[in-house]
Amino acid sequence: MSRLLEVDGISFAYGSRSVLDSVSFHAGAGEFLALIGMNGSGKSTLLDIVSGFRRPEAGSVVIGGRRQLEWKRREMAQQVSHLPQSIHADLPFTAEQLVGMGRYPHTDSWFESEEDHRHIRAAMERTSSWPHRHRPFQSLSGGERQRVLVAACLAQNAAVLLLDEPSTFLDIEQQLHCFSVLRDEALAGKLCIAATHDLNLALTYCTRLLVLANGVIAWDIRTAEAHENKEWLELFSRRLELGTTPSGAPWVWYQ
């Protein structure tokens, strides 16, 4: 598998508090990585760095064989879409207009092309947000807003999708649908990385688990093999048990 993303020796601190300490991993097209870890472990910071939103204090990011710093902003946006952990809910746009912003890296005019409209509609239909297209974004519920934001990332049609807790505010059916859509994106040749606290969503839909702890990637394991060693699970809580579903897939339950 060719390496679409290479993260090498990334370090970052907020003042005197070190968050990431020489983090390294690589991933290729067709993978769906779950970035998991306790609160404050650096998941959001790492996604911000990979997206180019933050600059690391040390280390490098290579996307598509090219160093991140060599990409122009517009080029970078064509390669990487990023859903941050929080976005202001009072944005003065309709849902459709917000999703259309995902097409900005691909257009040279003030108006969307027919191709842009196709991507916008397809993304909104995939996230069940097309019926809300004319509604002001600020009038939507938390779950409805989240689905619109995921649609904006899909409409961007980037090779790498970075999503910080994409299932936030979603009901159970929509959580499952969201991760199904992201898995389909990976199967279609994209690289998806989602930060999540839901271990069973990660085990069910993702291909790899990246476990952040103490500033480093403490574990990098394929989900199909996650049940073979429960030491990674102990980083989260001693009240968790690891087993398998009737089909043999890994599953976490609570004591």
Second form
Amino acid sequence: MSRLLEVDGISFAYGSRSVLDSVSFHAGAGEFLALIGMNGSGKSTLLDIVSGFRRPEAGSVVIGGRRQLEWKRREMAQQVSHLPQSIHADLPFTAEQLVGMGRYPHTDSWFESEEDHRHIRAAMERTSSWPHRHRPFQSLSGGERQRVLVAACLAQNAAVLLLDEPSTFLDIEQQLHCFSVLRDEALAGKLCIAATHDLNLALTYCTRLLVLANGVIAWDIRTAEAHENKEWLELFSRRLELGTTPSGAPWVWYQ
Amino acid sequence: MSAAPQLSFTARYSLVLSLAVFIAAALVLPWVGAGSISLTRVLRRQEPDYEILLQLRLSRTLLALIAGGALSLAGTLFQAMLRDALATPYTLGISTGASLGAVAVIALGWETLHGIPMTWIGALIGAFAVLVIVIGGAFRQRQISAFGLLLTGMAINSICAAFILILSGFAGISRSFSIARWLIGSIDATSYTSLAVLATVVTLVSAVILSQARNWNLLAVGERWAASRGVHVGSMLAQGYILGSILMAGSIALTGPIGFVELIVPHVVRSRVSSDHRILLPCAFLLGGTLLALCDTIGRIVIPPAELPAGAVLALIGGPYLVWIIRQRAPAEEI
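If the structure you just shared is the form predicted on its own, then what does the corresponding form predicted in complex with the partner chain look like?
So here's everything in the complex, that chain up top.
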């Protein structure tokens, strides 16, 4: 049986600057992958390619056993949801209108149906953004905005969720909330891939770490086994140490 | 579940109201003008009342309604595609390109050739030439940069404006006067044939734009956002720029470059009614048409027997409003 997502030999360059050089990984339903790596290591580019926004120069992306190029955009949108890194903050839409956009790929009807509204409400309640539904997006705080955007991805009800730094600009409580919502999604049978710089969030909530460096996946390790080999940490900084929390979970600190 | 009925109620309410205002403008405004028209004389088809109402005032009111609607719709579309409340076909140079095309035709004295309205053709060619240059200039990495588009547009704008000056310098006194008159932007009585052509083009193009309303919503958020929600970003943008330019060039050819309507109307409707393009687009069309027709009527009655061009009336209202928008605008942040 094929895995939900198969990425094989993906290469991509911006002009003459090569960013990804034959990246491969497979992932299945129920996994929560942390995509980590230094600035400019190609995390966002890889998510752009998996979401279909960019075409790779070589390699293939197979989703649900079917090559990405064979999917229609609309069908892809029912399978893959992408939360990009930068969204303009001065959008004129209300929170509810933004979340409602997640339903567009599912229906042809001009306005959202009762069923769409149930999805919208459920997604907004899960991210505690339902009380802000009538507020303009631009009037929300950074954390409230991010929760609305995550809700928009949840409302899309796709099998694969791609999130580019979903916890940036969030306070610690919100970061934990965001990642626990994503972990719940994975437990419910979705595949979540989050690009992040926060190693401890990744170690705490994710099932697997994909470390991008020099255009390839330098390390692909299960979080449960992350403390067995500490070499992957050195890619980030020589000042990092890996230990365990009192509960036995891996934890990164710096000297 | 209170949100669902409430939304469609507001939507229906604002759509019906805009449509009512639009129809009311079409029925009432032709009767307003320097000389009063008697209803009984019109019904008896007596001259000159019947002639003035039907041949002069009705045709120009209809032209204002259609052109104002088309311009507002194009403005709304460009603001969505560029995610910039101040982006219009003007800032992209498309309007000035259309003007240059039309001015070139006037300068050559080819306004009508074998009954074909050549200013129209000139405006279309000008608009598309600029569109190709501007988009070509901003096209990088198989993507269009909104910032590059605006900067290139401004450069092209100045170049076209310079060519317009050169053309009117060489055109001789009478032609250069008609060029200057044309450039102010005015609604004049038009033949019903040109009106019918414009109305057909505008209706078809607007229908296509409106049918993609949900895609404009997605694009107004961002290109990645739209792509992962089922939009073919590249072809959608190409479609939007082409259709918007047809609306622009078609209207400008008959009215001259009327500014501000495509800037103000989308902005007001977005902040007062809805930013959901399913409601925003039709309301912007209907209210934009009404506003231009109203400005034309005001221009007709303020200093009789002379007339103030609709473009001038609109600029007097729109200029201060534009300054106000800029002052109100908070600096854009990214999250």
